[in-house]
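First, one chain by itself: the form predicted alone, in structure tokens.
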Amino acid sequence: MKRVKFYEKLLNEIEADIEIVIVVAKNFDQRFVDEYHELLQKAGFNGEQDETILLAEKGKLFVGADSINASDIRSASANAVRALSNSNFKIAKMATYLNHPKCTSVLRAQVEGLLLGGYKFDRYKSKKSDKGLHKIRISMEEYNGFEIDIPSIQRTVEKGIIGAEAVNFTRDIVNTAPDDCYPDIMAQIAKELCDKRDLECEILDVEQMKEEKMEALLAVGRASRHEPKLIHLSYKPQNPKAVISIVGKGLTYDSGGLSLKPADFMVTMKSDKSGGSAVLGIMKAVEELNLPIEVHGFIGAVENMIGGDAYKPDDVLVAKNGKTIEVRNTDAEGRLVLADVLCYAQEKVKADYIFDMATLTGACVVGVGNYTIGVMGFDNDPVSQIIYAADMLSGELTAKLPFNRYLKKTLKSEIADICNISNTRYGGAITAAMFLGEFIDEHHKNRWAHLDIAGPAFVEHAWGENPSGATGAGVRTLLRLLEKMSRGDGHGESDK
């Protein structure tokens, strides 16, 4: 699905194809639903969360959504474009959906969940399809039957557009198979959005990357043909309200190295470059909403492979802080990547925050399932907090997994600072999070939160707005988190 216009018009004014209609807590009474009630029962429609029911001769779409709130109407949204995706409609139209007349979160997820539900990736079909909607046209008239704003109204629309069309770019990303996109191709990725945007791209190669003595990410990437990049991408608006830095893990694929994954766990391995591919996304839409923050953006760009170079267990590497890593198993590289890029991002830009995104450990997804964000870092509950405060806007899951003294020792290297494996199996999203800590300066100590996106960013099955494959996990929290933080008082209309 292509586009999303909202129009101050009518519906009964606006020309589609469909009309689409959600059905918010199993009201049928409702506006918009009332006089389909008996069919609709007839037909056996419950308005359960995200169920949807055809009428094609009457030229109505219905979904339900169990309340009117934000992430309730995103994944109706998507469902009902979902639902149309192999039909021949090319045009919808649907009501504007609020909850309060002056609040248009709602109406953002709205449009969020209509380009979301209505993503495809088809780059590598040999036919392709031209089935399912092309347009969405929604109307002034709203579901409650306030007045709304119009001004207000289109900015929301403009945002969910950019919000959505960010994620959606960094799902092709993800998406994109590892002999098509590799470090190299991801540097590129960065240098175009440059040449389109008001951003600035800094791209180091493997010598600039010995100068700034990065030894461990340059270990990890030494046995692929490929070779490593650190890209470090910038937004820089005049009287900036703060500074933001951003770090990706951007493994374009990961065998496991020496500790050779076995053959069923590397299917899907494309998608450990997630955490860098979310920074692309991010900073293209910190750009396109001219926010008043200055956002850093710096990504590990890096191919675990195997050969007669690769780096081995019982290696120890000199970070680019000094502190020296045994290597327990070259699976574990991720954080590998990340140490060395955070200390570079810690050095370049002194940040009011520092947050970094990656799939990092399988554990993670033991502990809080494949759906949900693992939130991490010190002590640091005002930096927690507005992440969740911001996962609350965003529609995406996060749970805080805590730190503590007892798992810092599983870290204990008796040749080393630090092993980059722990020595218990248990705690495993923890410990790695608390290597990464041990690469946090003074200054950013409780200014850092790390995000476990291994659960959400890609699974293989259709949920909620997010479909199969790539999700563009993390994008849409640090967006949010992004906009309260341009606002400064942490309040606003996309708020309530």
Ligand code: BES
Second form
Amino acid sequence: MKRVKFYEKLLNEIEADIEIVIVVAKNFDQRFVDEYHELLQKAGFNGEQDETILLAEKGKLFVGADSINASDIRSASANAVRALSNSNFKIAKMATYLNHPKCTSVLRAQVEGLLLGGYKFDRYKSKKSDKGLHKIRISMEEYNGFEIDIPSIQRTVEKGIIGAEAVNFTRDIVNTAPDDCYPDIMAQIAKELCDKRDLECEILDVEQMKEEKMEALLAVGRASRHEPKLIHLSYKPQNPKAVISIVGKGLTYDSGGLSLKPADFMVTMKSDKSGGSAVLGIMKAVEELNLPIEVHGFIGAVENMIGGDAYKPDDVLVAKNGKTIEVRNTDAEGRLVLADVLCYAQEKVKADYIFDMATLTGACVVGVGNYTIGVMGFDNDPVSQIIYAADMLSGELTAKLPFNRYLKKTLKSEIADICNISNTRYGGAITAAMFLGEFIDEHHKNRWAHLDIAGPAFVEHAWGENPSGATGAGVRTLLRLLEKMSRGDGHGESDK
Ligand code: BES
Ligand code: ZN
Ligand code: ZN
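Now show the form predicted in complex with the named molecule, given that the preceding structure was the form predicted alone.
In what comes next, the whole complex appears, and the chain from above leads the way.
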């Protein structure tokens, strides 16, 4: 699916092959649905959330939504497009669904859903299919009959497109096979992104990282034939309202290293670059949206492999801030990479907030499930900012996992300052985050939040507006938070 466009026209003035109609809250008497009521019931359509039925002869596809909340409309729109993905309909049209004349959040969700649901990754298919929608035309005809404000609607559609394209850009990188996307390729993607825009890009190679004393990151990457890279992108508008750093785990492959992963757990580990890929998507959107916020993206791009040169359990590493780390498991590599990148980011930029995104622990997936981001930190403020942005603005799911001093003790080492794994089987998402906390300096202590995206970043079946495979988790939440900071308030488009 390629494009969504707003037309200052009524539905019947717009040409299309098919019309998408949302049935809200199983109300078959509503506008645009009424005359098909009987037929829909005969066909066994119940109007459940995301349920679809195609009445091809009538030129309509119906999809159910529980309410006109942004998340319901986003998911319904995505599923409508997905239902048409094997059809030969090329152009669809749709009304808008507002629950308030001035509230544009549902429209933004609709646009996002259409583009996110239409995502297809066919890089490795020898025959590319041309099936599925190419264009979706959104009419100014409003489902509730509200008078709408055209310029604000157009801006909303534009923002929806930019956000969704950033997510799809991230998905493409994550879905790319590990031998086609290794650290140097990630660096090239970053450079290409910056070439065309108002973004700067700096890449550090192994020699430069040695000078920066990033021994932890370098140890993780040592056994790979692909050298690690540290990628720093920056977006610097004049008179920024805030300075934000975003750090991403970019493990282009995580075999586990010498603490090798079992075969079943190694599959999908190309997705261990999801945090770093999300940073790239966010930087792209921030620049396109022209936000009045200075944003720095840092990516530790590394491949965790085995070999004669591999780092080992029992090694002691010195991180950039001088702390010593006893390695007890080479599969807990993300935190080693992030330790150094977090130190580097904090040294380079004194940020108002610093966020990191990482597919850090299987324990987070066990704890909160496949669909939810775990959010952690020392202080309530940055954590709440993320949770608010996810819950109220973006439609992504989050759960707060609190630190405590007892879990902290489980990271103690007999011979070094800290171990890279804890001595208990439980609470692994929190202990990993508390490990990262050891590398946060005084200035950033109450300004840092960690997002463990191990669950939602890559899921092997489609859910809501997400396809199977990479989802681009974290992009929408961070983007909405940056937009909120740009406005300098807690209002604006709500997902509720
Ligand atoms: N990349 C993995 C975490 C992961 C697991 C991401 C499942 C996505 C899905 C991470 O590097 C890892 O291997 N963590 C270990 C830590 C353990 C050795 C303490 C884990 O979660 O098992
Ligand atoms: Zn690992
Ligand atoms: Zn990993």
